[in-house]
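Here you get one chain, nothing else, as structure tokens; it is the form predicted on its own.
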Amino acid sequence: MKYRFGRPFPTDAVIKQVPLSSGSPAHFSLSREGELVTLSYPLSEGDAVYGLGEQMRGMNKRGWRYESWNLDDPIHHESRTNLYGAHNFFLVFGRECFGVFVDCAGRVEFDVGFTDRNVLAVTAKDFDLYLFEGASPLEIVREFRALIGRSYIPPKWAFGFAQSRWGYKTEADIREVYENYEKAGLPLDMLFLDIDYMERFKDFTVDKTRFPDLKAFSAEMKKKNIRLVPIIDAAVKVEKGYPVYEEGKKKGYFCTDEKGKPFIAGVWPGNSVLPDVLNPEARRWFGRKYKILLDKGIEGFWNDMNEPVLFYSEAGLKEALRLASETKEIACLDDYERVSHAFFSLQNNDDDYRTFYHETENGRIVHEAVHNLYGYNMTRAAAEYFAEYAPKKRFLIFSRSSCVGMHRYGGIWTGDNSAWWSHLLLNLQQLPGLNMCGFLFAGADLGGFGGDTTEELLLRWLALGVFVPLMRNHCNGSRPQECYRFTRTDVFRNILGIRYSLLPYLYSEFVRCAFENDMLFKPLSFCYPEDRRAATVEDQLLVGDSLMIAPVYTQNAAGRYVYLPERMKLIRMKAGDRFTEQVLEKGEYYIPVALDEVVFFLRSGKVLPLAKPAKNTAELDEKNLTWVKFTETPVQFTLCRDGGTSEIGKEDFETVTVEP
């Protein structure tokens, strides 16, 4: 059922027709406040809330208050309320299971039993609301997700070890990094580029000092079978000769104030401009310009900065700059304070928002009410122009900002974390809701990207970053935390390989969930909806249809306790060729869980392929592969075995029967 309040932007999330319904939406009372509209709905004291994607806290939202508005915050504790994207769809699960997706391009308020533990609030402005029925979690989401389209599925070579920091300055850094990988039989795929491979941190150009000859370097190191992916940031520096900036002016394709003149705000390049990506001839014009990279032999990148951030605009810079100077000196602690909020409150403020324009098909529109598409349409520009630049390959490209529809083009990570324990725990509580969301190539940085992890933050988080699809280690001018750089190498190496070890499974349930619609990291409760524990556990995943992990997240731990929703196998391994097997009941159990090992657990009735370790995932072995049993009957498994590049078909799809 569909619902309209206002005149919603359109924001091309939902790519199938559904007609208005008239009346109100069942389930909600109404109430209205000048354009804002309120609906809320009753919670029983047994209904769980999922949902709502990139968020704090866990699995269950309820009790707590979310907004959809895209933020940079890279130090974001339990508090925060908003994140990188707006993943405005969730589901009520108790005395009733439904389904609201609120498909709306600027802000959104979720009360989810905040204000009063008993009631869920929504409030926004100009929105369609599409109301979902559904006999379980999982009939719902796949009811969204056929709505919202097919999640994007990069190459192959994008689900193997990554290894990122910002840092890197030089193609020496770069081969060194890759050098000491390989020395220390490392397993690695992608090697990252940060903003340091830019001429003065403008898009679409290379430091010829720093990068002689980038697309000779990506060459040498594809045959090494290593992918170079760069970063892409979504402001264009200001600067008389750079054509880029003087080609995007000329033909009005950036961002403009209320007079029509380019917005300008400081990010990394200093003075900046906005492409105008809500503009489909400024999109396709931003999108054509990834060719300059793509001609060098690139085939991934990572889009950033595209909340979009605003580190000031002008014009608060110069209304900051004219406090202080007006300020002789500091009487009282007020004068302190106004003369510092001036400055602090530059960045992503949000009347800046307000002051800037986009040119759409619908007519000229403030920002700020269609914010959360800007990173969105930034990485539909690029995959857009993929599709025409070559037709049939699969390009790596992923996301900071995103909101439901990005889904379909490329993926995301979930921005500037911190080498927190409690960023372990949010990496694991996170995937379901995107996964609802369609963001299936989804990953955290491992380790965390601020402040200094430690040898055993880091093998931990690489514990779980082994079922993950975008496994990542990166982090910016703290402590570097290649794995090469700890005592324990010999651990690194057999975690990593446990990671190429489960590709079979993970690549082919990936493939599966997108043209099935499924979600490839599910709550125990949506499998075990009788289970009242199953409810309640907020630290354990379901990973595909055969495993389920239950990840350590605390310091200094030897174990951790976990509950059997039903009858299953613990795996213990230590290497991708070396493994432990023990039935276990159901019921709850302390499972001791060593450093150097990756344990979980295998559903009854299923089965799992594991191939033998490998260097990166060229050279991955699957066609003599061990599976791991767990069934008295025969139990067919799909692989999928395509070439890892281009369109899969139907063809790529190999059904094994796998006896008992």
Given for the second form:
There are 2 protein chains.
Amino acid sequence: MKYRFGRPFPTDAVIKQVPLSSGSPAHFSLSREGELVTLSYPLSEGDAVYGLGEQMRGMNKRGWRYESWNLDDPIHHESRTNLYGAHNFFLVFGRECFGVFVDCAGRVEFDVGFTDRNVLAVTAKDFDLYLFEGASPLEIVREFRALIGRSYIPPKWAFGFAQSRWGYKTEADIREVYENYEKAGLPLDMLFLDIDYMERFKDFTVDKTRFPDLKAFSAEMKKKNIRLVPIIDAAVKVEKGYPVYEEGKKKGYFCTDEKGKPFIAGVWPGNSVLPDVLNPEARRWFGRKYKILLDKGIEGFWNDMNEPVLFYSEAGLKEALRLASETKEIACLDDYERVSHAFFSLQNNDDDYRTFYHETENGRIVHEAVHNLYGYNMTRAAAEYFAEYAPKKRFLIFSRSSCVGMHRYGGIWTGDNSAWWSHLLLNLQQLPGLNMCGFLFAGADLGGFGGDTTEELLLRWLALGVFVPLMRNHCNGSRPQECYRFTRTDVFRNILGIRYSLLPYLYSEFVRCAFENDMLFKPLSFCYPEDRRAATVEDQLLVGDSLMIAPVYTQNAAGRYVYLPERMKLIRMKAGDRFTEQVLEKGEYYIPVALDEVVFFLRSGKVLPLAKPAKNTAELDEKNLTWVKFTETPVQFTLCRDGGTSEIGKEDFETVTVEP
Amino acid sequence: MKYRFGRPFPTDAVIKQVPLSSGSPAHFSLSREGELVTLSYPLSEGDAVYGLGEQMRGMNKRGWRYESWNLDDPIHHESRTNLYGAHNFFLVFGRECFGVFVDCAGRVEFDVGFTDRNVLAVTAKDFDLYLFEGASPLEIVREFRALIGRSYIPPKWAFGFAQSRWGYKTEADIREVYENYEKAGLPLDMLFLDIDYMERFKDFTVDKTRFPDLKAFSAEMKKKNIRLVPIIDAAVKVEKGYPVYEEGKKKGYFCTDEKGKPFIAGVWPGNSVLPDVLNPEARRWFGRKYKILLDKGIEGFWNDMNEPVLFYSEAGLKEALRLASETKEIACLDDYERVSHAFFSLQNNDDDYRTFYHETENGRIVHEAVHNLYGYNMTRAAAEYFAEYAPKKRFLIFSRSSCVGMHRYGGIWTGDNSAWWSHLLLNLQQLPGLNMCGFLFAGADLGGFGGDTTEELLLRWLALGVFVPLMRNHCNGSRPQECYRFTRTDVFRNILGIRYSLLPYLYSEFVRCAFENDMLFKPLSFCYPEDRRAATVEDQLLVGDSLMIAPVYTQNAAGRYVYLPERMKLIRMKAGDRFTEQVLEKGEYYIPVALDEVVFFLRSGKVLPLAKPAKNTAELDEKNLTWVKFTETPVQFTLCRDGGTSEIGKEDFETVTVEP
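Let's see the other form, the form predicted together with another copy of the chain, since the form predicted on its own is already up.
Below is the whole assembly, all chains and molecules, this chain first.
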């Protein structure tokens, strides 16, 4: 059922035409305040609310409020109400079971039992509301996912391990990291190039002094089965003679201010302009720029700063400077607060998002109204061009900012997180919500992007990361955290090896989930809906059809508690080819988990294919699989055995019957 | 054993003379870099490190680094290395068992297996090092506590429930809160006055328009058994004609800059000066100022902003303004970063702490070298004067900033926390460390000071708070969180009632711990040192001699896991006079805990006295106690039955024999 409120800007989130229903949406009561519409639903004591993509807090979103308003906050803590993505789908599971998608380009607020424990309220203007009814959470998710279209599938090598750091500046830096991984026998598939590879942070340029011949370097690394993955930022530097700037300016492809002049804001390159990716012509133009790097042999990209981030607007900064220069003497605290606030509030200021415009197929529109579509359409620009550049080839593309709809074009990482134990747990808790909203290829910066990680935190985080599609160790200028930087390189080697052993399973299940609109990561209650205890478990996940995980996410732990909603087999893995098995009955357990092992659970009646640990995806032997089994009857498992770089067809799936 | 490094400034932390030992301290290897001394200890795999007072992270401090450098950071997250207090005692428990006290007035760094998982390193200059050997952690703590002297004991009414908020501005505001508590039947003992009661934030003034007659109001409230507890800030407003400023300036009682002029910094009153509480004469002078409020019937105070906080130094702000006014055009990001950084870095800037001085008995000394003594001596100023004002009377005094030594003069609250679930757990984890360092009267802002609390978070936090000596609900200008603001006032009433039922136990145990240098809150491993599993439990505490607590600290939980290191009796309390009992064997449990109950455990062979719930401490009936028992033989329990407001003598203790 679809309902319309106000005049929604088309988001292209859904791929099917749904006729508008008349009357009021079921479940909700409606109220209006100006243009804002609030839909309220009375929550019952046992109701849980799942969804909202990468939002903060638990899998059950009840007990807090959230906003869809894409924002970069690298030190997001529990008070945060919004992050990098606008993932406006959720479902209520309890007394009733139904799903809701708020298809909206602008701000949406979700009060999930925050103001009143027993009231769920959604507030927005100009949106389409889709309601989904179904017998179970999973059925509802599948209905929604069918509506929004098939999730992006990256090349198979993108499931390998990636090392990244904001701080690698030169070819020599990258080469050194590669050599250290090689020397230490640590598996690796990708090395990421952060903004320093560019010439003064100019998109689609390469600093020649740092990377004299990126094409040759990329080819050399590819021979070693390593892909280089450069970053692309949203904003384009204002610089005379810089072709991207000159061209875009001439053609009117940048967002403009009220007077029709390019809107100028400060980002990494200094004063910059924003490509108007909501203008289809400008989007095509921006997408074609990726050719510059594709021609150098690059096959993967990450799109960043596309919320879009504004360190300052030119106008805002001038005003702050003016205010400061007028203040000669501080008479009272108010003076200080006024001036310092002018600087503190420059970054990503809501007011600035009201001062620039897009030229869309639906006319000129203020950014604020379509804010959440920006990163989505930047990534769409790239993906649409890739399809033109090499029609059947799969490229790696993932983005920091996103919106439902973008899930068809690329993946995401969950943005700039911190080296916190709580962000390890957040990583786990974000995954089912992302899957519900179509984002299957996703991951968090393992070890934490900001702040200083520790060996223990990184090892525990990797023990979750081995199950997550995008497995990237990435950090900023703080403590170096490559896997060879600590005391126990042997343990890192074993844990990365486990990732490769799991790949036949993870990749096959990932592709299946994309084709079947299934979730790779599910809360326990999605598979055991009758189990009241399972519904309260917030730190375990089902991964694909066969596995349950329960990673350790606290410091100095010798293990953790695990709830088994059914009889399962505990697998204790020291390396991909060294593990023990133990059958456990349904119930509550304290499970010891050492720092040098990955512990997980095989469900009843299921099997798990394991490859031998490998150096990289290209060298992975997927022919000779070991089957871990917990079954007394033959079980079928469907492997995806495609080449990993082109379109996947029916012929790529092989259903294997595994004997007990 | 005592060792000296450099020329330590006397902190008066210890009360006993210990002769200096020659040679090197046991356990550690020593290295020097300039004046800095580093003591390193090789950690074994199972070693735990306890202590460091209110520092972040778990009870076992291993796996992170910490600094003693008193600082106000109201949104302290996992990356934080220092908070409000300098609590330089820790002990290693594992292969060896020993304690360490770094008696130092300045900065101390503790790298507890952060840089290298297996190395503990302490770095400082100018300090005395005390080493403690003992058979058990508790024995070592008692040695240390005997050295630093008996902990502060507040009046008994300070163990009642307190409501506070930065935002109550007038007598009418306070009255309204009182009346709402009264009307809702919610117990209450104290109402706090935050900075708005003062005349333009001037210490020891009362805004006459807001509180026309504080003395009368205070007397009226006291008749209702409510104490008003005003705040005192460290900094004194620079204002002509303001007696405290004029007097202090004339007598040279404020900290001075390099040129000997009063050092000026911005705090709540705007430009302010800092009383030189390290100058004994100035300290006496500042302490005598409390008389102004004592004479109005005030019997309790909280000392704040005494790290001391500097929003800016006059010199720093002028420099930032100059920089801004010189910057007319932003050519590149560096320009923006330079100017904005100048404003971002004004607050509590390390450089500023190097630009002002104290006149001490040991001569003129730069603030940086004695930074951690400031809050301590501000509170000592008050406490020393109270002893003069009414020699045998107990006053309530607690401070935000502190240092070992201050524990003899007052309590603390753990500063500005946030309405985060992680800060509920942090509250629990800080308590044993604080007890180890002598701080028995302590507590956190229940519900969270900053950010918006929720009904669920506040209820769960109160279910911990009922066991904590200082039980205060305090918040800033965000969502109001008085106990009558939510849907289930009846549940709040019951939970506050439980506090009063527990008071005979809590108060008696508190006083015993103060007299016996015991800890009110202990990690499990302190009582079950042979139990390897107990050593890894980071979210349960022993409270006094009889109880173990295991509060719920996660959102949407229906219960939690609990480890029982021995046979215990589970007490499930809906109200102080309504509870059930259930015997559980040693082991691991998942324990359901509803939002409307307080669940805790009575140890084997122990008893718990319970009073009837009361409106306030004055109306508490301590004669008619119910004894909850888990014993098969008679058990003795010592009650402290003093009047609650004057010195406690042997005659105030009554040992009761409780029959099974």
